[in-house]
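As structure tokens, one chain now follows by itself in the form predicted on its own.
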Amino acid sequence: MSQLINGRVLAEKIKDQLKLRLSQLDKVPCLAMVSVGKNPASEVYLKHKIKACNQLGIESKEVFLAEKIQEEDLIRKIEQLNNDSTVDAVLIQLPLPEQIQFKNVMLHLDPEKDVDCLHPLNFGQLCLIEKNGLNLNDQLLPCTPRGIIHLFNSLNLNLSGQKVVIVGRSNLVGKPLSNLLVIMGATVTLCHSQTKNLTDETRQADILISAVGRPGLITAPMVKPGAIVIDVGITRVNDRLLGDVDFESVKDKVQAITPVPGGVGPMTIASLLENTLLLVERKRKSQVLSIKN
């Protein structure tokens, strides 16, 4: 079998590391985590990002909203967040029912508490980073990119010259990953429902990277051999929580693979609590800045 990218693993050696910069602010940092309507694979992330902030020692806000919440009800729920002083950082829980338009509810949050970096003010940044300018230490980063990033550390990998195909062009992964693994010297390709021919673009991958939302989508004729696979997707199926990989028929093939769950999710949720922490150690730097001047 390849190896299996542990992210559970990965993501409580990150969590260690931000108890330390915890320790060092003045305040308990507080998350806002708005919720609208249900979805399943949604609160299994919601419930898991409560408990890690809970365990880390972040005050976690959770907002829960009605399915059928007008646009504008919801943009005033957002900017009340914005006025409290005791939160720090926003999340905005994806995806919003189809009477809401995503650009219309980010532009109004506040672009000093968007943790998932999804403000088009904070998304245009990713655009500006120059070449190997990457910086986890002190860069704003949506959530499941940086944790992805992260995992690519992990293994030691340079990614400078290596085909990456990324299935799906989502605003929260696959456009802003695509970005940043530009930065980082691949060279990637976006695929997406349009695509013609997707076994033919994914078997060139040597990092084939899925986030669709559709169990099974990525076989194994589909994935080149020594290929490293990280599967973004998850979705609840009768109590089962399925990547976009099927797992059983790609993990022989590999050189390495993550797991659903246990695999990229963990990692996005101490990506969030990362992010967190950035916000806050920002919005003290800045504070300090304003008195020196």
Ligand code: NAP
Given for the second form:
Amino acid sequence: MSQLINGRVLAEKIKDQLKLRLSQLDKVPCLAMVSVGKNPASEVYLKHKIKACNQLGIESKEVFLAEKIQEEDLIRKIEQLNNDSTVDAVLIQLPLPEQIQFKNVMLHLDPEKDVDCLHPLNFGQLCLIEKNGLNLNDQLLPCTPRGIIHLFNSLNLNLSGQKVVIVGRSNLVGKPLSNLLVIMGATVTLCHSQTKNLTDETRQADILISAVGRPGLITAPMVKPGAIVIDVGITRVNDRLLGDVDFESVKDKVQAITPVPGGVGPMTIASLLENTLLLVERKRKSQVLSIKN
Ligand code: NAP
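Alternate state requested, the form predicted together with the ligand (shown: the form predicted on its own):
Now the full complex is given, and it begins with the chain already shown.
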């Protein structure tokens, strides 16, 4: 059996470090989480996010909106949260229903409250990070990519020259992650539903990351022996949570692999808390500066 990359243990370590930073704040941070409609995967994430906030003493505020809400009403709600001085960070749970344009909504979120780094200003800044210039301590990064980079760091993995294949090109995972890993020195191939011969691509990967949401998509013949496999996918099937990777057939072939559950999921949540704190600390710094000036 290869190394099991335990996201739960690492997430607890990160949360312990965050407790110290939290104790240095003069206010309890507040994270608002906006969900539109019902989505079984989102419900699981939300439950865990609320629990993690409670564990650390971060206030969480849930905003549930109807599936059929119109874009302008959602934007109005977001503007209310922007103007609410008790709210430090806002998460808009994806996916959004079809009638709503993701980009329009993100444009209306205050970039200083954008905890998943999806406002075009924050997203754009990711592209401008200098090569080898990524610093987890002071850079806002989308939560799941941040969590995956933490996992790599815990393995002491040097990404320079590594061939990484990411399956899934969403705004939430694949697109920002590919950019960040290139900055870290990897050579990245980003695959999606129109990729021809997916197996030809994935078999080349020293590091294979799957973020699709299709259980069993990645099977043993698609994986290079000795690769590192990161399974981002989470799909609820009956009462079980399944990743994209056929874990049983892949696990003995690889150097290291994340389980589902217990791999990337807890790291995304720890990163959400980290980003919340980062936003509060930034706000505090800018307030101190404006008082001094
Ligand atoms: P998404 O927006 O639906 O994107 C899915 C991506 O997969 C798309 O780029 C799509 O290609 C691609 N795809 C679909 N079928 C494919 C196929 N047969 N072969 C290759 N690529 C295919 O999803 P997401 O928000 O990124 O989430 C992906 C999965 O990760 C979901 O299961 C989600 O629940 C999970 N997730 C987990 C975490 C965590 O913390 N563990 C965090 C976020 C998401 P096209 O672009 O061509 O349509």
